[in-house]
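Just the one chain here, laid out as structure tokens, in the form predicted on its own.
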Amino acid sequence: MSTSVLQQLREIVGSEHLVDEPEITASYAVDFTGRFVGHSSAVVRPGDAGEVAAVVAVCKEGGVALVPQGGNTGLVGGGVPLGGEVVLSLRRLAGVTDVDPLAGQLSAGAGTTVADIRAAAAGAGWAYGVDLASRDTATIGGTVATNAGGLQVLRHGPTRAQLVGFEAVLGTGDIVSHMGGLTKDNTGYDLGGLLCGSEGTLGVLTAARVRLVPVSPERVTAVLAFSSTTAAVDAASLLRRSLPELQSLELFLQSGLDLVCRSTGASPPFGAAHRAYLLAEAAAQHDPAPTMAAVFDSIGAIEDVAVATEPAQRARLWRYREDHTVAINALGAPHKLDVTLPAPALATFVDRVPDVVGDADPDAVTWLFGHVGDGNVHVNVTGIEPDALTVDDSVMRYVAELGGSISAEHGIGTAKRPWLHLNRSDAELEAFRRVKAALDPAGILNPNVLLPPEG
């Protein structure tokens, strides 16, 4: 980057919002595994849309791509200067900026954490649709990137549908606005559909307007103990088709609960191990523990159970599942390969994949859980180098085989380009390269994320 650009982009932001120091900059430069790792000329932290769009057009003039960041709380290398990018960092376009409590709506900064946005939502009698376990980190504009899911999707759907207005600069440096949050609107293209789920290569959202959800203040939280994982899903299955309150179906295994417990020092949940655990929780406005004792009654596969209703029991049981990403990345940097398969064959990929990453490569050690409510596995692989591609190259074939997609709510980001063709065809991947080039001519933002190289 030359001189003058570095220059100009000091005079946008002021100097103390340029960030030059290799010290500092490192920090943005690596991503939660500690897989991948690169580097940045500079941050640039821009305080409102304005200053990202003046960034932008002086990037453009002067080719300098950029890296778009949050919270940089994701997992497959797409909010990180691989390519020694200039990150352009959105933590001060932070706070909710507008509740509307009776459209059910709020409007906030790009920079915002889940965590803030769920509290202004409560403090508005209403709740948020979306819950990850980064909540305190992850920002309103990383999941809208990533179209990201989490613990609610079951009930609620990903970012994608709770989206109803944004704010952005495109890589042209215009900046774009939608932010009137009408629940009908057929006026055209839906850019903000289009922009979520992007990853930062087609524009820089600055600004995000989302739908509320009804407060479900009884809750209940079960943890279910399995033989089998087919078991666990086939049960999954029946708690989806019975208990209208299911908000999250989680499942985890003997192994990974085994970790958590030694990592944490928690106590296990029961007395034996068994193969498979579901994480259940109902929420309602009435108490829906009768209905769900009553679904648990009739599920003759259940070995074992533990129900909370209390707040810090049901934080308890949640840790079960929850710490299952630190304890793992405390084994090393592990490759996420976060996949969706269909429900007929989740069970038998649940089981199978160990031995298919086994085969790629005898070190690895396969560690399982995710949202089985919608078909999400987050398949982790610990004991193998951050370059190595083998393990990767198995699973993803093996996920496409069963017909299922390589990426689920983390992103295609640099770890999964190469086998984006798996699930797109060649002319969808020409159709976003033609989208791509419309919205960011100049080829600047995030440029070594989502689509594969031509040729």
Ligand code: 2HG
Second form
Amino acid sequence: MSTSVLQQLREIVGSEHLVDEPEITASYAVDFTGRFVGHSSAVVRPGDAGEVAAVVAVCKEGGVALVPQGGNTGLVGGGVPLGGEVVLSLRRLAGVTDVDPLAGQLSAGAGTTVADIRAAAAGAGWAYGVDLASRDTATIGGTVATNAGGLQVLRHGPTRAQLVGFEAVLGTGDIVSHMGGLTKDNTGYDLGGLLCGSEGTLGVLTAARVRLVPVSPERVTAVLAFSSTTAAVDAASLLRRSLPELQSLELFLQSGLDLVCRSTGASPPFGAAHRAYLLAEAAAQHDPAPTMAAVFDSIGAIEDVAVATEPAQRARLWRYREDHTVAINALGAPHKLDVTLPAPALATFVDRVPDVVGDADPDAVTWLFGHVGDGNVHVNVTGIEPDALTVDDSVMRYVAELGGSISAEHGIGTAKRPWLHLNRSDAELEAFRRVKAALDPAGILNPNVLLPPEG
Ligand code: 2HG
Ligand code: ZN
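For comparison with the form predicted on its own, provide the form predicted in complex with ligand 2HG.
Let us now look at the entire complex, which starts with that chain.
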């Protein structure tokens, strides 16, 4: 980057928000897992949409590539400067700017954390329909840019289903804003829906308006044990059919539970070991416990049950599932293959994928957990080098063969670009490229993300 571009960026955001000390830029250049480590000569921290637009305009003019970054909780190398890009940090655009209790909506700057969105919703007598383990760090801008899913997709849908308004700076440098929040609004292209999940390749989200959902104060969390994956997957289907109050339906296996207990010191939920576990949470206006108990009674395959209604006990059960990510990370930078399978292929996939991984690399260790209610399995693989791709290749191909998606909720990022063609036709990829060329004509926004390299 030329010194003149750097100087212009400094003038836009102010010296204190243009970071070029290597020891500080380095902290923006590595992802949560440690698998993706990039480098950047500068981190720009604008304070409002106008400054973001000015930064994009200068970079467009100077041909300087940018990586937009929120809380840097992404898991596919989509938010770190792997090609030496300038990091455009949106964290200063934090704050809930408007809560409308009448409509059940709120607006917030892109840098607002999901936890703060949830708290603001609760303060207005509503709830936000997205929740995820990284809630305290993940930002609304990042979760919109990646169409993040999380723990309540089953009930409320992914981030795209919450989005009722957006403000963004396109790669052209133009600010586009449609924050009215009208539920019915058929006035042309759904630009917000397009930007949502575009992973910072078309525009930089600066604000979002989201719908809120009714509060369900009565909650019951249960961990159910099964002797086989098939029994757990069958039970998951029955729970979805019989419990409209179901909000989360998660899967983990004995190996993951052992790892979590070892790494956190928690005692296991049951005296005996089991092959597979479901964590089911129901939430409603009225106590869902009696209905839940009746449904559990009807599932003969349940080998053990732990039920909690008190917040501390519920949190204890949740930790068996949520602590997987941190416990696995402690083993060394994992490969994270977040995939969805069609329901009939789910149990087979879970049972067979460790062999697929083992055949690709005998040193690899497979960890499986995820949002089974959505068909979403998080295949984590440890024991392999960060840039070794044979395991990723085998798993991606196996997923596609079974009719699944190579990215359920984490996005394509850098990690999965080589395999996007397994899920998207040439005609679709060409349409993607044309959209990219229209909204980011200089190709400066996250150029190493999502779209496969040409040629
Ligand atoms: C979760 O479901 C996140 O907890 C992270 O999507 C998944 O660590 C992972 O692979
Ligand atoms: Zn997840």
